Structure formats: structure tokens, C-alpha cells
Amino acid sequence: MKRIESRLKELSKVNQKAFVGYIVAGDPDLETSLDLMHLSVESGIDILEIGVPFTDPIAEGPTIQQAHDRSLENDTNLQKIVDLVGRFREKDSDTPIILMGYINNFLMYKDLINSSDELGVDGVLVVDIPGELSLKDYGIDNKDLDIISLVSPTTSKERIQRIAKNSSGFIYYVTLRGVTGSSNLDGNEIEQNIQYIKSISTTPVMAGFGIKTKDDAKLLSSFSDGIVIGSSIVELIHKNSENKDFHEVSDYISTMKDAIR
């Protein structure tokens, strides 16, 4: 059984929702990213989503865009990130890891991606291609990797059906119209859309984009299989990057995890 499926089944057995946490690899540096990966898991994150920096991250708001820029200034690339995952696996062989990024990065390193499950990567989420398209069409073909797809509030029911058939691991439901870090969550719309996805697919559904507070997390986890938080974590990492004291990051993650239990 793949790590993502195994982790989600473990949580379901004890009636817990999943916490997917996002950090940008190489922000503030790769060594600190390794420490933050372990700290995140220790604080309550169930699945790690590792951002692969890109020059034009169109789905991201200012907070994550700036983190991408800082990471690129450190010459972070996909090879270094896969090496980072390998180092993480020396101490943690259980936590699922997803690489989230943009198609150009994955195409440049497609041979690496096609073997990256051997190095500890469990899934990929490519932001800037339609979710119903197969990555095989781009030369990315690794049966051991889960392919996470995005569904947004504006995705038609017809497209949702095709995307759901093409997804594994989980489906990432984008909770708002806008970029990462935006606000104005519409709970009723989100609930209706997630219920529809669940009516046509057995693949778990995670809710992400715009989740900042305990109330946000509690609400969205009540009708999804878990939540994804990125911008708030990335912002706290940057805030404390000079002194490398990340207790605020740990406290925030623990608070959010408690909210969705």
C-alpha cells in the first residue's frame, strides 16, 4: 500500500482528519528545510507538501511567491529537493511527501521524477496543467507515484468527473476563487462542491487555500477528509528565519491539528 493511502486509512480508522502542511524547500535554506520537515511532523502534520520553487508561480499569493524567490536565490532545484527528501527518509520512513510545483520543473527533471519514489517521494501535484490530462503525455510515467489533482469552485461537474478518474492519493479542493493565502471562504459552496466530488469518487478530498484560523480549519475539516495549509506556515517560517527559532511554527501547527481532531 502506498504511503498516502496508508496514512489516510490510519487516520480514518480513528476518526481523525488529515493535516497536509506545505513548506517551500530552500526557504530560508535547505538545511533549515530539513529541520522544518521534522518539526512539522512532530507538531502534527500528517502529510508533507514540499513546494518546488519556480520563477512564475501563478497559483500562489505574495507570501508563497516571495518564498519561491528566496529559495531560487539559494539555487534550489528539483535534484536538491529530492536529495533533501532522501535525507529526511533517514529518520522518517512513514510520513508521505508530495512535491508541488509547475510543469516546467518536472519536465526538466522528468527522468528523476520517474524514479523518485525510490528516493522517498510519494506523489506530485502539478499546478499549471488541467487535472484531467495524463502526465504520461508529458513523459512523466511512474506508477508508484500518486498524482494529486486540483478541483476549484469554478470547475464544471463534467470536468470534475474526468479529474476524479485521473487522481490518486487525494483530490485537492481549492476552497476559494483566487490565489493561495486569499480570504473569504464560502462554507456552503465548499460543502456542496465537496459533497458532489464524494458522490462520484472514493478518492479522499482535502480542502486548501485560504485556511488561516482554527475556525477555518474546523469548519472545512467537518465536510472534507482533511485540510491543506501553506501560506500561514510559510509566513511564520519567514518571520522567524533569522533567529531560526521556530516555536511559533510548531505552536501554530499543533493548534490547527487540535482544531480538526
Second form
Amino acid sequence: MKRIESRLKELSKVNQKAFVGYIVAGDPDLETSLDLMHLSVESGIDILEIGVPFTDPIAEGPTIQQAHDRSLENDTNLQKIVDLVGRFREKDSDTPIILMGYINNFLMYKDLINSSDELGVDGVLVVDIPGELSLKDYGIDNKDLDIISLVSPTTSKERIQRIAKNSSGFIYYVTLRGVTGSSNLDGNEIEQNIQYIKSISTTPVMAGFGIKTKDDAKLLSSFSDGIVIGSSIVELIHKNSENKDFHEVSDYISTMKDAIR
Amino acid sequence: MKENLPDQDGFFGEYGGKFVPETLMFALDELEQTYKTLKDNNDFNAEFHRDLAEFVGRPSPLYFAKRLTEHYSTASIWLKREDLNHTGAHKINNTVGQILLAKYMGKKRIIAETGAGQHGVATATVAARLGLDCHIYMGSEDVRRQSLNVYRMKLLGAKVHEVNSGSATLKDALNEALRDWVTNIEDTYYIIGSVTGPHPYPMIVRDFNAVVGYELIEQSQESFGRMPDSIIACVGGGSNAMGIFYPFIKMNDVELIGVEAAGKGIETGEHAAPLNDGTPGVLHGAKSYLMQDENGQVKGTASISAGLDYPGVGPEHSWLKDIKRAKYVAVSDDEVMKAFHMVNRMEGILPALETAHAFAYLDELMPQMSKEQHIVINVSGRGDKDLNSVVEIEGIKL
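Switching forms now, from the form predicted on its own to the form predicted together with the partner chain, please provide the structure.
In what comes next, the whole complex appears, and the chain from above leads the way.
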């Protein structure tokens, strides 16, 4: 069984929701990213989403944009990120890892992504490719990888059906109209839309974008299979990058994990 | 040649498409449906052409450049005077069309990105006319270079948002406008200013600007009894070039030449010429030639002209390049400044620095032409907005 599927099954067996946590690889540097990946898992993250930095990340708010910029100053690229995942796997062979980024970077590393070698990566989430299109059409094809697609509040029912067919691992429900880190969550709308997705697909649904507080996390996890948190974690990492004491990061993750139990 | 491009998915050959976050798909579909319904609607077209005639002042003249022609003493040089349009550039053609789409769709809020400020001014102008809330995104570097246009937009009631991220130029303004659109998707219409961005924008912007090329067909017939031998236009995103090229694509005897910004020289890497020195990639929702590094990161650009200072280009140009229907060349900042002065002195016309790129190619082109031939330059805009930059570049104190 693939890592994402088995992790989600384990959690659902014990009636737990999944906590997907996002960090940008290479912010503040790749060595620290490796430590932060392990720290995140120890603190309660069930699935790691690793941001691949891009010069023009149009779906990101300022917090994650700036993290992308910092990472690019360190010349982070996809090859280095796959190497980072390889090093992570030396100590952790269970935690699923998803690479999240923009199509242009993945296109440049097609051969790497398609290689039959064990990448250690379990899924990719390409933000700027419409979910009903297949990454295969763009030359990205690796049967070992789950393809995570986004559904948003503006996605029509007809599109949701097509997107659901192309998705594996989980469907990422974007909880608001806006970029990452915004704050205008509408609980009722989110609940209705997630219920609709679940009525037509057996693929688990995670809710993300704009989750900051314990209350957000608790509410959204009550009608989804789990939550995704990015900007808040990225912000805390940046705040503590100088002295590299990441207690605040681990405390925040544990608190959020407790909130969705 | 394949006709009626883009195809139903928005591709010109392998270029174009809709590479956007899911939230935007609904708005692009809505826009595509609206445009499909309206483009053959008589009332819509009548209103568009009435506005072009009465508000923009079309048709723009085709003017014989007598002294330039004598200077090179080969082919006759004709100027398509888009600089004489209301607001001073071809950009108004597209905004007049798109604001009508916004009106038919019932959108109350207008956003746009701008580089040189011409598209920002053209957008603020049409929004003012309809009393719509207007927000313009502009890189802080361009705000500095084009302060006069910034003030013009404010006079027109638009809010100008300075963008400091990335290189603080046109590409970053586009990123920020897209983020605004994702956030305010339901009540907001995004007027993209060039033949770039996700489908259906490259098609819509081309179609509204194609009035330039259709007029040229008639005016060429009237002025010299046949079609031109060559048409020259500058290319940043490529909307003025696409507008004048489009009706001629099927006329294979008409040479189409796009002139990109070579900045400090193609060989220095400091330029804005993706068709001359780029590779296919995806930026701002479309696949096209792109200035990028081996990791797929978008490179910084350099050009004297804010309007051409963009690392990408419209997907239809990439397709025209690959099928060899159009030729894309590049001229350096120094060559542009020389041409800028020449056009002022010889023709009494102050061209925009963008437009001066098209003139700068004459030195290379004209010796290859012969007396009985006719070439047309698209004078995409006037240069009043650039006077501050020119003064600064030449170290003059006013």
C-alpha cells in the first residue's frame, strides 16, 4: 500500500483526523529543513508537504512568497529537495511526503520525477495545473506517485467529478477564495462543499488555506479527513531562524494536533 | 496552416493553455462563455466599434514617413499611428473591448497590471467612464520610472498598488493582480493588458487589437494599392504586434517582424527577449517562450523600456516563431535611443521607448529592401510618458 493511503487508514482506524503540515524546503536552509521535517513529525504532523520554491508563486500570500524567496537565495532546486527527502528517509520510512509547487519547476525536472528509482516522495501537488488535466499530458508520469488535486469554493460540481477521477492520495479542498495565509473562512460553505465531494468520491478530503487557530482546525477537521496548515508554520520557522530554536514551532504543531483529536 | 487558433483548450500548437490555481478556473470559464456569446452579437459589436470611433478616435491614420523613407532610400516607410489614439497607445483598443465584457457580465470591480503605465491608464480611463471601482497593480520600479502615468491613473480615480515583491516590475504586478483576482473572484473583472495570461485572454486581447490590422488592410490598398511587404512591431507581451499581425497571418507574402528588447545586449544575458534567448516554460497561466534558468526559475529582465521589461511573451507569438510565420529580432537599448532621436528629428513624432524598438530595426532591415517595396511600422504609443526616463538616461538637467 502507498504511504499516504496507509497513513490515512491507520488514522481513520483510531478515529483520528490527519494533520498535513507545510514547510518550504531550503528556508532557512536545507540542513535545517531536514531537522524541521523530523521535528514536525515528532510534534504531531502526519503528512509532510514540502514546498518547492518558485520565483512567481501566484497562489501564495506574502508569508510563503517570502519563504520561497529566501529558499531561492540558497539555490534550492528540485534535485536538492529530492536529495533532502532521501536523507529524511534514512531515519523515517513511514511519514508520507508530498511535494507542492508550480508546474514550471516540475517540467524542468521531468526525468527526475519520472525516474523509477525510489524517490522517497509519495505525491505531488502542482498548484497551477487545472485538476481535470492529467500531469501525464505534460510528461510527468510516475505510477508510484499520488497526484493530489485542488478543489476550491468556485469549482463547479461537474469539474469536481472530473477532478476526483484524476486524484489519488487525497483531494485538497481550498477553504477560501484567496491566497495561502488569508483569513476569510466560511464554515457552512466549506462543510457543504466537502460533503458534496465525499458524496461522489471515496478519496479522503483535506481542508486547507487560512487555518490559523485551534478553533479553525477543530471546526474544519469536524467535516473533513484532516487539515493542512502552511503559513502559520512557515511564519514561526522564519521567526526563529536566527537562533534555530524551534520550540515555538513544535508547540504550535502539538497544539493544533490536539485540537483535531 | 491550422486555422481558428487557439483550439478549444486554449492552445496555439503547444503554447498557451490555462495553467492557473483551481479557484480561477471558474472565472476563466465564465469569461470564455461570455466572450463566445458576445463576439458575434451585433449589439455588442456595434457598441465596441462606436466606442472605438467616438471615444478612441479610430481609425488611426496610415502615414507616409517621407523623410525616413528618403533617409534610407529603399522601401517606402509607412506608420500606423496608434500613438494618436485617446490615451496615447494601442492599449485602449483592448480595454474598451474588455470593459464592455465586464459590463455585460455585471462586474463592479476592475483590476489590471501595468508596466509602462499605458495599460493602467487605458484601464483607469474606461473604468472611469463606467464609474467602476478600479485597482491597478504596478511594480515599484515602474512606479518610479513612469511617475507621470501613475498620477494620470490617480486623476482618473484608480487606486494604484505598488508591488515590491520579486523584481518589482511587470511580472510581479501580474502576480499580484492574479492574487487579487483569486481573492475577489466573484465581483472582479481582470483586464489583462497583453496577449499573455491563461486562455481565453491571449485570444480576447488579440481580437480586440486586431482592429489595427484590419484597418491596415484597407489603408494599404488605398495608399499604395496592395498589401505591405513587411510589418514591424515591438514585442513585450506582444499585444500591439499580435493586433497588427493577426489579419495578415494567412497572407504569406507579408513578412511579419517582431522586435524584442535586447537591453544591454543578448550576449550579456541582461535583456527582455524570450523569443530570441529563451526556452518554453509556464508563467502567468500560459506556456510560451520564457527567460528561465535550468531549474525552471524565471530570470530577471533588463530593458530601457518598462513596457517590454517582461520575461515572457504571448503564446501565439511562440507559435508563430516555431512555424516560422513571423521573425523575431532584438535591438539594444543604445540602438533604441538612437532611433528615438531619429524619429523625433525626422518625422516630428515622439515615439514611446517601446515603439522606438521597432524603428531601431530599420538600420538592419532597410538596406535589404528595394525601392518599390512598402513597409509598415506599428507606432504603438507616444513617448510623453518616457521623457523623465530619457532625461535621466542622458544625464540632462531640466
